[in-house]
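So this first bit is one chain, no partners, the form predicted on its own, shown in structure tokens.
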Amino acid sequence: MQNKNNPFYGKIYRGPKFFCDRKEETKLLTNYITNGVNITLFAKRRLGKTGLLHHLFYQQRNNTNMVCIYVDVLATHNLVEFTNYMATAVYNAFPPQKTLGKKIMELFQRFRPTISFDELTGNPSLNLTITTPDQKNNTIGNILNFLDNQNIKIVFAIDEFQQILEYPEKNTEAILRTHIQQLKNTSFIFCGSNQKMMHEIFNSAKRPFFASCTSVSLEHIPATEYKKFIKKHFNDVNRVITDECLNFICDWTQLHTFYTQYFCYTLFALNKENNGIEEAKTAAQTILKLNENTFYQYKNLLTDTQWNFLVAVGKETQVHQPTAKKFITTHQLGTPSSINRSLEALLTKEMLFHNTGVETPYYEVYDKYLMRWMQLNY
């Protein structure tokens, strides 16, 4: 299915040509970072927040007065690893052959750094010697304060920021907040895909980051914009795609960015000059077949009660009241107490998503392909 000219499902940001819409979001975020506003950016997993961040930073690539630094901390397990990820991002943002890059390396030399290189990408990784409690608490502050004093605007985008709640250092929030609130030329975009954890960090009056940022929630791209985007890329290589096909794509993927892009990637890879409803159905079948082993693995990782409840939600597409008598009876789910236990477990495993950002909150299956597979097979 590999096609080097396939314009869809880019695993990395490839420029504005391959980026769909988000004009208003980009404009809003540009205004915020230009004015030094700290932001929390929340989006469901795989809805396109990382792509939006790279698109936002791409717009600033020629701005000599601003340096944008992206770091994903999902893989970190403690404050030391967080600091090393931040240090690596800073190291890569300022080439050592430049004057400021040399100054930054002089700063890092205080922590006896070791530099390793990723075997696959060749990207350098920095590991600082951080052993004492004082170093754990203050190294990140030293780095941020140094950058803040260089008379340039720095913007950090920290992706999957909710990961800090998993650290053994339970004072991580307080440490970071203490250092960040002293900065004058540095602003942050704190991003996360776990709604509950991000709200806990930023919306609880008892937490250090309470009321410290402007909140932005990323929603689905409108169907009209996605259809124009998809149609253009097919037409650019002299391929026809019908309105019926476009409607099927948008409905089947529910306009969730990852699933929509991957569907189009699969459809494009069929190499058909004319793409109608039958080609769309073929692409859908191909996707479900490719992912079937993963779906069975999901099933085997869950209890029967959890799986049956997940299937019930998937078949309904959206469920507003999971303990309602009609829903329980229709799907033969057992008692409300067992449903609540399954619900909590599936939310924790991020198999279900609870959308509380709408007037009437509802539950839905996170993986849209899994949802469609369950609708066909159960």
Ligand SMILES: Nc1ncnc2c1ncn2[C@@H]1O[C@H](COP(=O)(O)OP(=O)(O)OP(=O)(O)O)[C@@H](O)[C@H]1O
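Since this is a predicted model, take the numbers as computed values, not measurements. Residue numbers count along the first chain shown, from 1. Just so we're on the same page, rigid core means the largest C-alpha set that superposes within 1.5 Å between forms. Compared with the form predicted together with this ligand:
Put the two forms on the same core and the Cα of Lys98 is off by 2 Å or more between these two forms. With the core held fixed, Leu107 shows a CA shift of 2 Å or greater between these two forms. Superposition on the rigid core between these two forms places the CA atom of Asn194 2 Å or more away from its counterpart.
The structure above corresponds to the form predicted on its own; please give the structure of the form predicted together with this ligand next.
Below: the lone chain, stripped of partners and molecules.
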């Protein structure tokens, strides 16, 4: 059960107090958006891309010269839905009482919109009438152009952007790129959880978005910053947390933001006044127990060969050369060609991550809790 009084509650961005570090990254991104630079934000899964976008835009909330609009397009299936999501975000960003809001409403009227309200949140969403091929290709461009001519700086953060690769309209990238290219006052931050697909869109020389954006890579939050942040939140409510406990957290979760946050969430929820190594171990056990079903589901979704290989990587924590003789014999893994096949499959399924941003690249199990569970049980 998620408890919103827990300072490590992570489902939504709750302001700077609950957000750890990212000072340099925020400074860099602020500089880019102020200067109208288009950006792609890359990082491994669950490291904090979406959180950082919210943090960045939160800093601009009172900036009257710049409007920041966040759109998550994960649930879209085609270009029309993409256009409607963008239109809805624009509609919600400009209150209709204000002059610009009125003008935007007039623009949307041209597309004979229907407005519906989300049953749970009550948030409005716009459905424009987009039927002809010409409307399909150009409505997003019309909206962007209109906004671009209003003498105000606009920044769109489009999250889960890789979703456009799933659209039936295979020319989506070309359409968007063409429209975006012409804008003067509008810039974009593209971000997505599937790094492979995001790289395909932005780093493949044959595709429309190639070399169109400045790429920013997000790394792990440094241990010193994370420890300070965790300690402060425990101390704020008069609870003690030892250095040993903090070291355990950083090591056990490998400072992978989602796993570190959730660990702290669990530890905090134990409600202990003194938090040392024993409490940390209890939190770890609680997490592994809670996730055991998921781990077995993973196992059932993989072939035995893939699972055994994943376990081997998990037990080693990091593997530089998965076809090295020593690694194969230690874990009885079969032939290099079967290892390569497993490797490929596990990378595609995002069960393994290949860290190439370091001097000696290595493979690691993506899910840090699964890794710890494998280390204990195999």
